[in-house]
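Here you get one chain, nothing else, as structure tokens; it is the form predicted alone.
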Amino acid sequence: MSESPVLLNKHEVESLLGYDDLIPRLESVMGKFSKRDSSEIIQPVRSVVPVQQYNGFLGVMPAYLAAEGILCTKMVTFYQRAEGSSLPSTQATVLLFHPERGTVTAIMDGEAITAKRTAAVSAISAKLFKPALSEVLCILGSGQQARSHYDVFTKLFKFKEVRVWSRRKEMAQQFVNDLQDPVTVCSSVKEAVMGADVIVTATGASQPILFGKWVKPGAHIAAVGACRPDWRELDDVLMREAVVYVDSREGATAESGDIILSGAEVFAELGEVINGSFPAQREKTTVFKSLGMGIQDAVSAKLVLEKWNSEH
């Protein structure tokens, strides 16, 4: 009889998953992914099931990392909620398996993993691509991704000013009220992004909200919303004039409306820059289009389980 799987809730995952340990693991696995060695990493493009009646989708993100002995899948729902809805736009659960036996070893909250690993990867992109002198951080959005990005970006980098915008100003104000440090609430996207050195887009937008004419030359944009081929956050001008980096070429060309609809050329994967096979063009305006990867969930979940095991 196999042992019962470890069950970990959102609070437990958040307390166990720290950025100092997570970021190096993500850099390593993304570098390995971009080498395209199928004996090392197997990660198909996310499978998506439309739930059209309720404006939602179910995504399944499996991954197998042979060398690390990690077999994992995340199941995530993402919904376009009506304005004022108290329901989250995304919900997720991560399952870890024993690679040899096929048994489930852990079931854990996937929202905390998604928020932290996405923000950590965005921070890796900023480390590589942001202007050498970056004083102003702008965050578009006020949900869980906005908060996780604020946490890691202000932990790793020193900004003189942080601005936030949300479609509902009261949500932006609530976001700011929960923080220790001063953050400026902006009434428009234009006001928020003008002169910003680093811009995070973490919105539920399906049409462009960020326009290239507003973006400071040389700025870095980490775009983490718009995960469907017909959804967008960024306009054609920005996508075509910036140097575009992605987490996965296959994922970006299948799922990113920002890339598909603009016809923008993907310059490189983040892992290719980590490996040194493509340059980080930080002197130019750069966009990192993040869609999320099963391997990111997998190494995050393994780290959580390791920490839990060490404490029990």
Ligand SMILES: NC(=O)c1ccc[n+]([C@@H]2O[C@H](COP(=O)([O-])OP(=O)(O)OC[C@H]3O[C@@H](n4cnc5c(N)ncnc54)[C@H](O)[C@@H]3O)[C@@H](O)[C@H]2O)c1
Given for the second form:
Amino acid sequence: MSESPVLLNKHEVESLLGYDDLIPRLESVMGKFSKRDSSEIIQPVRSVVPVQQYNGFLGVMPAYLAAEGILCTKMVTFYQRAEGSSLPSTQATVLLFHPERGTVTAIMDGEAITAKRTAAVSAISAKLFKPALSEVLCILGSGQQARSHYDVFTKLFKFKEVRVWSRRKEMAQQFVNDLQDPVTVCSSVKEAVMGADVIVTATGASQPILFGKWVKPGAHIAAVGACRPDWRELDDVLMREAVVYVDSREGATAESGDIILSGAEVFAELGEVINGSFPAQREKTTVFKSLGMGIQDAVSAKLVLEKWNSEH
Ligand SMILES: NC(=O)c1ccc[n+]([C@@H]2O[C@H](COP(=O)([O-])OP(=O)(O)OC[C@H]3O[C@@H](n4cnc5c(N)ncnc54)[C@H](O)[C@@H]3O)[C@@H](O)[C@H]2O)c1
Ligand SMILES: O=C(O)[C@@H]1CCCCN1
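Hand over the structure of the form predicted in complex with the named molecule; the form predicted alone is what we had up.
First the chain shown before, then all remaining chains and molecules of the complex.
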């Protein structure tokens, strides 16, 4: 008789998933992915079903990591919400399967996984690409991704100043009120990014909000929003002047409006830099365009289940 799957809610996943264990696993799996060894990793570009009348999408993100014995799928809905909407824009559930039996071994919240693994991968990009002397961090957006990015970037790096901007200033103020350490609320994107060494864009924008003319030469931009071919966060100047890195070439060329519409060239995948196949051009202005990958969810969910099993 097959055992029932382990069911884990958002609070349980949140408490079981820590960056100290997660970051090395993500570095390893991103490097393996970029080797394109299909006997190791199978991850198709996600399937996305538009829910047009509600400005939403359903994404299905399968991944199989043979060596680690991880068979996983994340189902995620993401919506462009009207300003002031109380509904979350991103919701997700992750299923783990027994690779041999095909049975479901765990069903867990995907929102905490998505928030943490996305920020962790951005932090890996910052480790590789941010200027040697990085004193100012700027975060554009004040939602789930903005908070997870704040948490992991201030955990890993020492910044003299952290700034935040949100399209609704009261939301930026609320974001800051929830934090222990001082963060400057900025009234415009220009004010927030001028002189910043590291910029995180984590908004639901579909038109550019970050313009290359404002960006300090040599800065690093971790851009996690705009995950549709017709959505933008970054303008053409920035996309064409920066050295552009991506999580996956296939995902970026299928889904990134910032890359597709600007005609920017992709220099390398993050995993190719981790493998040493391509250099980290830290001295130049760099953009890491993140779309999100099923393998990131897979290693995150496996880590959560391992931790849960060790405690039960
Ligand atoms: N790269 C990845 O792996 C990944 C993972 C999850 C989410 N995302 C994307 O990141 C973005 C943020 O996700 P989230 O979960 O933090 O969402 P969220 O709804 O929690 O936060 C979105 C933030 O963007 C702001 N915003 C919304 N529309 C805007 C607009 N038109 N202009 C400027 N700001 C706007 C909101 O006010 C809010 O501060 C979304 O585009 C989402 O699809 C990417
Ligand atoms: O990889 C993810 O989880 C997200 C879902 C929302 C759209 C962007 N990618």
